[in-house]
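First, one chain by itself in structure tokens, the form predicted alone.
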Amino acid sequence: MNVLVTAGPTREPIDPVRFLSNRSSGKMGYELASAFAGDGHKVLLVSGPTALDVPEGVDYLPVETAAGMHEAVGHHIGRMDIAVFAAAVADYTTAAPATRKLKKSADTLRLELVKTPDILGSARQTFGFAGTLVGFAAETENLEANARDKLTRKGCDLIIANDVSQPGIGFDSNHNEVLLVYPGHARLLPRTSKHELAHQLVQAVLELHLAKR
């Protein structure tokens, strides 16, 4: 099967060196696209900026912004059986990002910060995905509530959600914990290393694509 996934951070600059971002470090999406490709299946990865090395057997896609990655999802999403978003995608990008640093001067500084495209949110309504359609909820409070709100407004098959308030899991970690929000039922993956909880989640995506079908 073809499969798309999306990892790591995005940037969005505020002038040629500075950028606004987050902590993602693109750990979790680069090991499930590499438990994909290990399975057998041909994958596209589109990623923010990280510092890991590119899984074997993968095509790879890199972008900066949001939306650069938008765009890349946009081009690529319609061959695709399954698409995994897992990328930490900003939500907010600087309305006029500045052509030259900008000197430290005054005592503040404000921007002005605009709506970065909703990635998940298009790929039903605006890029027509008729495939198996993942998304990924990194939650501080009520973590099942505001997953499956998620997978309501954006027509998923599945949010996979991590409490990233707990300290161990999450950004910036080796090992996650996650609730797997399905539209009927809820199921907990426990804390282990996000090398083996991808290849749980690989079978618990591809599970759910063949019922599909």
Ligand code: PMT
Contents of the next structure:
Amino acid sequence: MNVLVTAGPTREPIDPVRFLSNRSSGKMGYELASAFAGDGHKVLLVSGPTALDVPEGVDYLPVETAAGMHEAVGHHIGRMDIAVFAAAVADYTTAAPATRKLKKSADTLRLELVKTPDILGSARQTFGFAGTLVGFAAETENLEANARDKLTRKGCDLIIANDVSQPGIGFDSNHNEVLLVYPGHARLLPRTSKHELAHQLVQAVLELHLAKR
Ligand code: PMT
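I would like to compare: after the form predicted alone, may I see the structure of the form predicted together with this ligand?
Once more the chain from above appears, this time first in line as the rest of the complex follows.
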């Protein structure tokens, strides 16, 4: 199976040395890429900047910004059977990044932000992806309802929802607990290491893919 996995944060430039980003370490996405590759699949990992080593046997495409990730995914998703979007993509980027390092002068500084492309939302609508589409949802409230809304709006087969307000799971930790939100039902995968969870997720995604065909 050809599998695309997105991972890590994006960096949205403010000036040549500063950026807007988030606390995604990339661990969840890299563990998923590694688990798919270990199961014999051909994996392309499209990743924002992380401190992680590229998993063995995985093709790696580094990107920096949400726009860069959108372009990379758009270029490759057409030949994929399965796409899993674990990246924490910035929802907004700077309208006009400064070309020179900003000087500290005024007491306040206003940044104008504009929406980034919704990469997961583009998969079906813009890129015409017909394979198995799996998104993540990072929520701090109404986990299942918000995930179900994303499932429908973005045309996904499955949303992997994590409650990122819980200590010890989610962003930049070695563990996670997720709710698998399918069109007709939901299933909890209890807290475990991201390494172990990735193997459980690969099985769930493959079952879904085979059931779809
Ligand atoms: O990287 P780690 O430190 O291991 O942390 C893992 C994680 C918490 C980042 C991961 O488990 C996770 O939840 N990833 C999704 C984070 C996120 O940004 O969720 P969201 O609810 O804002 O986005 C919903 C979905 O749309 C996600 O699949 C996201 O990749 C995608 N998206 C979002 C915005 C955008 N412009 N384009 C997108 O494709």
